[in-house]
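Take a look at this one chain, the form predicted alone, written out in structure tokens.
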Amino acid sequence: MNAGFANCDRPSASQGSSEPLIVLENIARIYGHGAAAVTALAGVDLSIVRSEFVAAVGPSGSGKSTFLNLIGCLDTPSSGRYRFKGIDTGTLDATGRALLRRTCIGFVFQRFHLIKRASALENVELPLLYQGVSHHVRRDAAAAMLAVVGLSQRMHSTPDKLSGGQQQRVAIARALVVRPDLLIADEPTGALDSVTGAEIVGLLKQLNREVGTTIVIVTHDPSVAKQAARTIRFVDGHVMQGCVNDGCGSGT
């Protein structure tokens, strides 16, 4: 198996911004064996083009934390291809699908898992650490990325003097501080109230817009799948065919 894989640089003016960055072809995941077997994707055809904002909408069990999963090559499938910027991630080792995961996806989560000890601007500088990025580099990177959330005035501060939408925030630089192509949010609102929860979005949509880094977010929020461009709803493990917003809805 191959671990190794192209740079997650941005796409060229020629390349155009439809270019699906994620394919999905005949995807399904199955878990366990014989009469234990439990199938969570079936059978699954999809793509997600550059810059979009998708929201991933079903009740539980439908399949939608298992495509979270699978496309921020955390799982792999049972069968079929998943094609993360024309690269085969079924040609990949673990080893190169942890260092595609460091490059080129970031990742927002309901609870914020941040280090309680460090400081904001250690928190998001983490990703580049990793990277080996130098002292100087990465805390210039780490400060323009809070900056473009609103929080250089909160740097130096700790989580425990953070509020959870200023946290969460925080959470949000620490996944963009690498450039990612792909930013995937899972349940990114659920732990905040509601006034809360629509800033968080309307952040997410503008750095979406301003940025063009490609979203998916996983939410039983109506609310705030309605905010993305596109939703896709999950039912038994399968897509549901031209699924958009006006008729998705969000589940339970």
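Nothing here was measured: the structure is a model prediction, and the numbers come from that model. The term rigid core refers to the most C-alpha atoms you can superpose between the two forms while keeping them within 1.5 Å. Positions refer to the first chain, counted from 1. Compared with the form predicted in complex with the partner chain:
- With the core superposed, residue 35 shows a C-alpha displacement of at least 2 Å between these two forms.
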The other form holds:
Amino acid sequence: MNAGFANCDRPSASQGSSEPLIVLENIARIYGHGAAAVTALAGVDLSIVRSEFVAAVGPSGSGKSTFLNLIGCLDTPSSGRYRFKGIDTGTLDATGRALLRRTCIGFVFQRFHLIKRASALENVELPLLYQGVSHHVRRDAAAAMLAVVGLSQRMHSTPDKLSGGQQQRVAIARALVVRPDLLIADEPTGALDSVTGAEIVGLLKQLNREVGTTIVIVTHDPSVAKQAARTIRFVDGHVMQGCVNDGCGSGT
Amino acid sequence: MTVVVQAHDILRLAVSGLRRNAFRSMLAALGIAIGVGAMVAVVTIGRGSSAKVGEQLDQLGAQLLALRVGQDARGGQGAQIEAKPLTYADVEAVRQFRSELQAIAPVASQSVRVASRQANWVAAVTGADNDFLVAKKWRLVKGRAFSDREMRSGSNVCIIGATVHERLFGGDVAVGETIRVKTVSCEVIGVLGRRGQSGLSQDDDNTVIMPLANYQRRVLGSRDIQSIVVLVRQGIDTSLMKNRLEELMRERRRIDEGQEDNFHVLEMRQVADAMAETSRTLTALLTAVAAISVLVGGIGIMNIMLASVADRTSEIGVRLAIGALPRQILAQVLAEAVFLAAAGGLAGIVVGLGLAAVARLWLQIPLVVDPAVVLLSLAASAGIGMLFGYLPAARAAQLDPAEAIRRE
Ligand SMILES: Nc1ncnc2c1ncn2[C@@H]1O[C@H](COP(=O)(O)OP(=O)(O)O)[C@@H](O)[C@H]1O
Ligand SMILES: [Mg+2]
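What I would like now is the form predicted in complex with the partner chain, since the data block earlier showed the form predicted alone; can you produce it?
First the chain shown before, then all remaining chains and molecules of the complex.
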């Protein structure tokens, strides 16, 4: 049931047609215990529907990365309920979450996190390799995805031969090669200059528009946040009311 | 459907993981290589020396018994309790077992200086008859054995071993030449084939054999017989013959019930068995020591794999994020450890066999390469990798992805 990298293109059997892709109900995340406990998220209620492009903003330490880790099933909440595609993720163990991630969620990191010794092509192949896709199929799929992000010419270069913008394109190709429902990106432009950053955001926007992939990014850059259809503002582990098209940015 | 990553993909990941730090990987494998090398060398040399003992037993005769005066030196008492020598009457008495014995050879022997015109040398000079040649399976490469007339009359003739031939004649023609044994001149009538060093006796080739009567009269100066060497016929149990000879001698030497023997019967088969046993014990002991060093090598691998996993925490976190299952991470790290250990084991096998090959020349033993030993060493190495790789692999698989990625 979990096999095949096209899995997430099909609607989940348990999902009602009207249910949003992501539903957070009273989610809290507390790091540490006792006196050293840090509340990173304090009761977040939120939903994100399919094909949305959402930007999470807010001061440093407000809980944005914690939020991304949770919706990406990299982390589990201390309390509350998180439904992804109608699946109650609280019922999943580490392997269950990994199975969900591998087919449904793509990750892009601020510092790219490519495998250093591997070529761009091998990096993009990697998620398919873990899915057990045969060599030729995954090679073709990876090459096609590198073409989408405009890196056909640099397929065989290792990350150290690529610019920051190019590395982030490889990372995006790696995230999208499994055709996920959700792409999450934690400050994807944070390590790039503004021109390159704008190009990367342009690329994400294009993918969101053309493929319909749901995208959630964290950013500190207002000009990047402005590109998103919806902005979620985090303050001290709380979500201020979601705003559409920068309609209510700095107010509450 | 379960998702299966092809084994070769996992192996490829493992190899690229190891190449991240090739030098450290090699060091990790070195411990196993040394341990396995020592183990393979010890076992192979042990097999070789056992084979050598067997070979020599075949050569010298598994059917050989030697009746000697005095107690068995191997018994530990050592003290030569006044043991009167054997006599011709004893020899005649032994001949009653003629139907069970193929050869009965009375012998006296002593280290004596021998000389040719060119050189002189100390050799074991033995007084014996042609039965001695039969019993000891001596083969003449030149000349002939003693004639009946020479035996009876006690002519001054002798047969020399390969070492004496080499020392006194430089390997040149010896038959027809005269050598001096102590003060006695005698003509060389035969040269024995080379037998080589053996674990069962000293240099057998350093020998001069003369007719017994002649030896007794001219060299020894008495009619004493030191031992009777007998060759038991094929199919007859040597231990049984040993018992019968002992019984006979106790009677002849009037040794009462409960009294210590002042003679002994040496059974070549038993000597060889004892030697083989010693060699087996030694081999087992050294193998155990080598096995411990293989275990230590395994601990080395665990150590290096733990460090390697710690180094790669962030990378492992990323792999978990983009689609690796915990068990796939486990498989990769385990494969790395097994690969390292097996590579070390393979190197160790090559080194060990190389050592055994060198030892073969030095110890003059055959090289017995047992495929079972090779396969077992390889399997044991892989097993060690599996055993000691498990902890690091489980650690890697249990990493919390969100935590791991943050770690740089
Ligand atoms: N692994 C962790 N252990 C302890 N505290 C953490 C951990 N991760 C984050 N925090 C804390 O949780 C709070 C929210 O962090 P984070 O989600 O990283 O914020 P942001 O991404 O908005 O800067 C901060 O106070 C941070 O120090
Ligand atoms: Mg952050």
